[in-house]
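Taking the form predicted on its own, here's one chain by itself in structure tokens.
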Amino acid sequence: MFNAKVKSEVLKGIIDVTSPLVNEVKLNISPKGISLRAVDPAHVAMVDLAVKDKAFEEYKATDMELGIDMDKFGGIMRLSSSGDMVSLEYDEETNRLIVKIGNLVRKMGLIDTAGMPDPKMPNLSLPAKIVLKASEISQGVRASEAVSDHLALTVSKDNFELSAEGDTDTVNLKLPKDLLVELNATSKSRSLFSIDYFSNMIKPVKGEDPITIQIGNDNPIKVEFDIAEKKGHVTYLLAPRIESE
């Protein structure tokens, strides 16, 4: 059984977080909420997302899995306006998800979850951690997109730095410790990442909301933030690009 009523923004948030990485996901439904974990087809990035039952206006569920086509679901949610209530119901007989937006009823066929993997979240111990406002980093990422396809992130005990180098142009964003919410680093850590992936990871976070970033030297990066008015949490992992000598 799965019956829920929720603000459209919560569902759009889940789509914004997931769809840039994967098109098909397995939603794990439980009495306590919904979660998913997926790896992109290139095995460069992973998303781990959980939204508690408290994020919903109404929520009744038993343990089950739903295979969702995120493109299709995103198309349905684009029919909703900000503040709309959306009802979700699983129809076991037809294996469809019934989505109600106002007077509109859309029945969406589900994907078989049998062949879908259950990726394990690697246990990473990364030496440097920073917490900063989304607006502080998104400006640097937008600037970098114009000059290169990758960016370097560097954390030292005094500051956080984002830099990108193209054929002719460069971008540099340096944030001292006093402009960051938190900085925890005993030594210098630096890694190189794909701008496309990193940009998609921070895009769902707006304005003053905090983003937590953990990095090491040529290690994967861990990006974390809350969604659904802090009743949901997202963790991304992104593999580094190793610089050729």
The other form holds:
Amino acid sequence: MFNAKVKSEVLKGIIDVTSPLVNEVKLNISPKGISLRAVDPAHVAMVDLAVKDKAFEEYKATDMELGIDMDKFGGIMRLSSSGDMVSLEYDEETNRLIVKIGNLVRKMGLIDTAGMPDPKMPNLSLPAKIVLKASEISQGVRASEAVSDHLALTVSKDNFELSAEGDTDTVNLKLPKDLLVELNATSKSRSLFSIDYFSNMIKPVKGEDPITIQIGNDNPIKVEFDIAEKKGHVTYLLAPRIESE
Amino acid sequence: MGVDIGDLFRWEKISFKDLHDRVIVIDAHNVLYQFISSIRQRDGTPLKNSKGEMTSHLSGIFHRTANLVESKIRPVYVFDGIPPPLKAKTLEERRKRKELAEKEWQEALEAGDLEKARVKAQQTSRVTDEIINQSKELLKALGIPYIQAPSEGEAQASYMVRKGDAYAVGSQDYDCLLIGTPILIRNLTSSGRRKLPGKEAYTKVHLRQIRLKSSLKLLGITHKQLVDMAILIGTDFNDGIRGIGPKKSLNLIIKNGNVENAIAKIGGDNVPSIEEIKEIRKIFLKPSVTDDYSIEWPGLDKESVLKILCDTHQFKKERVAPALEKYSNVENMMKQKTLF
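Okay, that was the form predicted on its own. Show me the form predicted in complex with its partner chain next.
Below is the whole assembly, all chains and molecules, this chain first.
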């Protein structure tokens, strides 16, 4: 059983976080809330998301799985405006999710979850950790998009640095420790990442909201932030690119 | 080549963009056959180098794979290993048909019937060991990974998708569905148009995708029942029962549950034995596959490609160069590591 009422923004948030990586997800429903973990088909990035029951206005559920086509669900949610209350109900007989937005009733067919993988979170030891406001980094990422398809992130004892290099142009953003919410590193760590992926990962976080970033040397990056008014949490992993010779 | 069950399934039209960044396992034997049968001149003569050796397969691998990597698709080729013993009869029949087609091609050429010549020439197409080895050599130089299957290539490809190492299998062969390919993509390596038989006209060829699970659900049968259906129609491993096509077979299996009961119901003498049924089911449901592979992107070796295509096989450099440029993407792809 799954029966819930929730603000449109919460669902849109989940879609924004998930749909750049995967088209189809297995949503794990439990009495305590919903969660999902998925890897993109290229195995480059992973998203792990949990939203507590408290994020919903009304929530009643037993343990179950819903196979969701994110493109389709995203299309449905675009029919809602912010502030709209959306009701979700699983119809077991027809294996559909009944989505109600105001007087609109949209029944969405679900995907069979039987063959969908349960990816394991890889064990990573990432020595450098920073916490910063979304607005501090988003400008640097936007600037890098115009210059290259990958960027370098460096964390040293005293600052965090983002840089990108194209054939003729470069971007550099250096943030000293006092502009960061937190910096925790004993030595220098540096890895390269695809801008496409990275930019999608930080896009859902806006303005003053904090993003936690952990990196190592030529290791994946871990990006974490809260959604749904802190009643939900997102963890992304992104595999690095190898430095050119 | 195998069972013609495509009409029963629901095809989704997709575009190259939908496959962006995805690993697609390509059934090498299937596309090589496609290349050597279709990349030919109007009278059916394949592309040749100055020594008269066929080069259609090299042209196909080089140009069609270039289109894929240009679209940021990550192709991995899988080559056939040793065929299951039950396939021997089919293979022998194919060989005989090709010898006959060879004769008919020459006759059509002498008679000046170009249309017939082309058709017959296509039927002579054989994926020889030399074609396979040359293709592997070219893929290696292009920095495109390939994997050697222990037995049937499509079985290995399908296994890699089920394991989550790839998104889909690229093949024209519906046997991929029998062998449990979760997502099959057709026309991935097609030229984008296909000649209509008997006419000087072409039809546009679209990329199409079929999802096994949802398709089976729509048909109301299980994967095992799909294999049973195929046994009734006839596969690469057995002759079908006369007069039974996809639709009849589907009804028989739905009504009777499995192939044994269906055969008992319809009777006749030319039916597969219980042992044969068991063996064929095993080929499709528990095929021989390997975990001993890795998908790596070693990067483009420009010099080797030019040597193979331009020096050995006299491809025109000015035609090779622009397509070769597209492979610079591969180097980019390879720099991106994966999580697992």
